[in-house]
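One chain comes next, on its own, written out as structure tokens in the form predicted on its own.
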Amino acid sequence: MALEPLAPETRNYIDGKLVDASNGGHFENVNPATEEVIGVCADGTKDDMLSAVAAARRAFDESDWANDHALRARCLRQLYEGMLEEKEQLRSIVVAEAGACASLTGFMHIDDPIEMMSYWADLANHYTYEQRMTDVPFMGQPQGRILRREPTGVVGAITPWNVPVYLNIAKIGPALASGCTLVLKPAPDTPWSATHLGKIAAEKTDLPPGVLNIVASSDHLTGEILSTDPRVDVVTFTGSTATGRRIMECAAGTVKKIFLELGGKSANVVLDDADLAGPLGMGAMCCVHGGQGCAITTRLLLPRSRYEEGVAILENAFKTWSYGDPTDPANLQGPQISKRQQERVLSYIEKGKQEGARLLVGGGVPKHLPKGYFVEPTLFVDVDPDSTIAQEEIFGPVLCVIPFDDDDDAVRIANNSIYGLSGAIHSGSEERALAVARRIRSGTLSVNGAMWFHVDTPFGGYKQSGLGRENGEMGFEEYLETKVIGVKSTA
């Protein structure tokens, strides 16, 4: 796939404007499939983000930006066009610091989040702001009441580095929709896919000053900034757990509302009954992108009796999954983020082998990608449900099979996890598929393969696996307060 060459922006967007860092200050971004530095971007500062913070609440509380519904829908609009005008720009961006391979990007990389844009400048005109509710009675007159949904403020968002333009769009849309101002902090190992959406906001559309800042730093802690200061109302932060519970101890100081979408350990579950050359020949999926994402299923259960039929197709699957270079076609996992992430990846291979998994592929880095962050696609077999990388969020190509013995053992295992972020069930039955379903602890669920993300899907998890919901009207209404008025009924 031939790809736009790289002319991303650099500054952060801050007020209205396009701005270097109040010091003057940059950091590299390095390609993590060539560990090249291919450019800088502007080092946000403790002044910066302040600023930026000023500005979101001064054009929440003095302009019209909450109540203009239809500026509002303009506005997004016009950064959906905006996005479309630079969508190649965007997709050689992602692909250069994210090592996103150039095949995803028809979907949830660069595509999809476009589009769901322009979902948001819809909503925010459509949506179902006020309503009259029944009346009830009190003291034996009628009583009426007025049911109002109003933007809730000041959005501090903290975005992770595996999905950048999505997660910043997905933070964006619906915030700015339902007439919040937001401030944006951009993971550091990706922060153009944030910076050159400020410049499409700053050259592309009439966004009042303020409404929208992105301030890119290389110090994670300028973006708890964010989850203290009492001119935030909501914080909303996609990524760790481990982070997730930071956020929420720093917000509990100023009763901040928060939502969190954290990590998972989804389970596909492969009942007995189903053919197990579908899902498993396509068992090498979770490499996808490195397995760098929170709803990869990466725990695969498999019943006792046909434990053996279906470790032999794996093992074929993951022998034969293609991988490396991202800007090729033909693969689907590139390199993982940075070497820290590569090290990490590997540091929970060498635990699960001292833990008495059996390593069947893969293993370490790849000797015929001697640059670049790569792991080798990776299966481990007869892993134990407590072992620790059966429990742990590895976030890379890591697969590890468990064994169980019928339907109840099944849902057992896939629930015994602190996370309940997404997960597979394959059966010949789609009514035992369902009953299956139903009872695993999960946010979201694929029956046979069926496909549940959409941008109207409200996407979130049970347990550690995150607070409140992504997306949809559900997502919407997660930056919107709600207020009952009491008055004088007219019937």
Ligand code: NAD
Second form
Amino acid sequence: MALEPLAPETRNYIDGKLVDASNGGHFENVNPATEEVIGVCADGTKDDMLSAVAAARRAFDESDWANDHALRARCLRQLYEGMLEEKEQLRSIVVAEAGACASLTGFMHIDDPIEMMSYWADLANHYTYEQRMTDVPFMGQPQGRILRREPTGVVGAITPWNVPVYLNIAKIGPALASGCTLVLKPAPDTPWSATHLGKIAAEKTDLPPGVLNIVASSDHLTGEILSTDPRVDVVTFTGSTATGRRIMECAAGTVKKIFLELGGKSANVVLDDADLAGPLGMGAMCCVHGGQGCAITTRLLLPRSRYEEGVAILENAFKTWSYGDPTDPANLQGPQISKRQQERVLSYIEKGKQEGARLLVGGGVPKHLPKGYFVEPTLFVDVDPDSTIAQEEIFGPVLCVIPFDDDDDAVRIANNSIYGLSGAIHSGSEERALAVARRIRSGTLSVNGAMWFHVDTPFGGYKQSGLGRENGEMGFEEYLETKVIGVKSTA
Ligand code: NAD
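Next up, can you give the form predicted together with the named molecule of this protein, since the form predicted on its own came first?
Okay, now the whole complex, with that chain kicking things off.
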């Protein structure tokens, strides 16, 4: 696929201006498929973050942003149009810095998030912010009540590197549409997926200064200011459960509203009446984007009665799966994001072997890819559902196959997790599959390969996969406060 040459914005966006770091510092951006330094980014300091928070506070308290939904709709539509104009540059950025396969950028990496911005622009204008409730009697007199929804205030948004443009837009879109102002702290591995949005905002929109601020930094703790500073009202975080716990602790000091999209270890349950060739022939799809997706189903539950038949199909699917160079349109799996992540995945593979799982395919660094942080598509079978690789999020191209006895056993194993983000069920009977889906404790489920993801669909997790929901009106309402005004008629 022909990609546009890289020309990313490398400055932060604070109080309406594109700025270098206050101390002039930069950090390197590395392409995980080639290990080459592809450029630098302004290394935001704690002072930069404090300036961004001050700007967001001022914009919320002193500009018309919170009250003028027509202004918000106009600016978000400009942002949408600006992203459309910069679509090919955003595509090049996400392939180069996130190792995203170019063939996947037509969906969740680039095309979907751009279209999402159009949804948020429309919702800003058409949402019912105020309505009259039915009168109720009080001491013999009818009492009127007005129900109002108002923006909560300043939002601190912290995002990871795996689907960076999407994840940044999934915060910016609803928060700004609701009338909040926002400071975004992206992951240091993928800074341009955020700073380039700052350039679009600065050059192609009428966003008032301070409404949107983007502070990239090599220091994770620059983001911690967003969970402690009293001027921030909401923290919206996507990332690991460990960091989510830390953010909850920090936010408790000022009782912030928090909204967490965390890890997952989702189960794909294939019932004994399913057509195995379909779901298992596609079994290596869990390696898509190097397995670096929170909602990917990384535990595959197979009925004992058809176990060997299923494992044979999976083995073939893993051995014939195409992966490598993310710019090659044949590939759906590129590298892990960094050396550190590659080593982390390999250490989980070692742990799986030590704990007795049977390694059937892969398990190492591919010999034909000497450069880049690649890991072979890896298939473990006979996995103990309580073992480390069945319990912890690996975030790599590793599938754990677990046998089960009957539907009750499958539900028990699927729910045997601290996570509850997603999952899938395959069966010849929709009714039977739905009965299992209703018993699995997770935020999204797919029956027979159906896709649930869409901008209007609430997404989020049960248990330690998170708090709150992203996308759709429910996601928008996460950024709104509720006010009720009682009104007695003076007539
Ligand atoms: P991470 O938790 O290490 O980092 C995420 C972000 O938090 C980064 O921007 C990082 O700089 C920042 N950060 C780290 N420590 C911080 C602190 N103390 N205070 C404030 N910010 C801090 O996660 P990661 O490794 O970048 O991303 C992978 C994780 O994200 C996986 O667990 C994955 O499941 C999860 N994820 C979840 C969803 C979802 O929607 N549920 C989507 C994508 C990724």
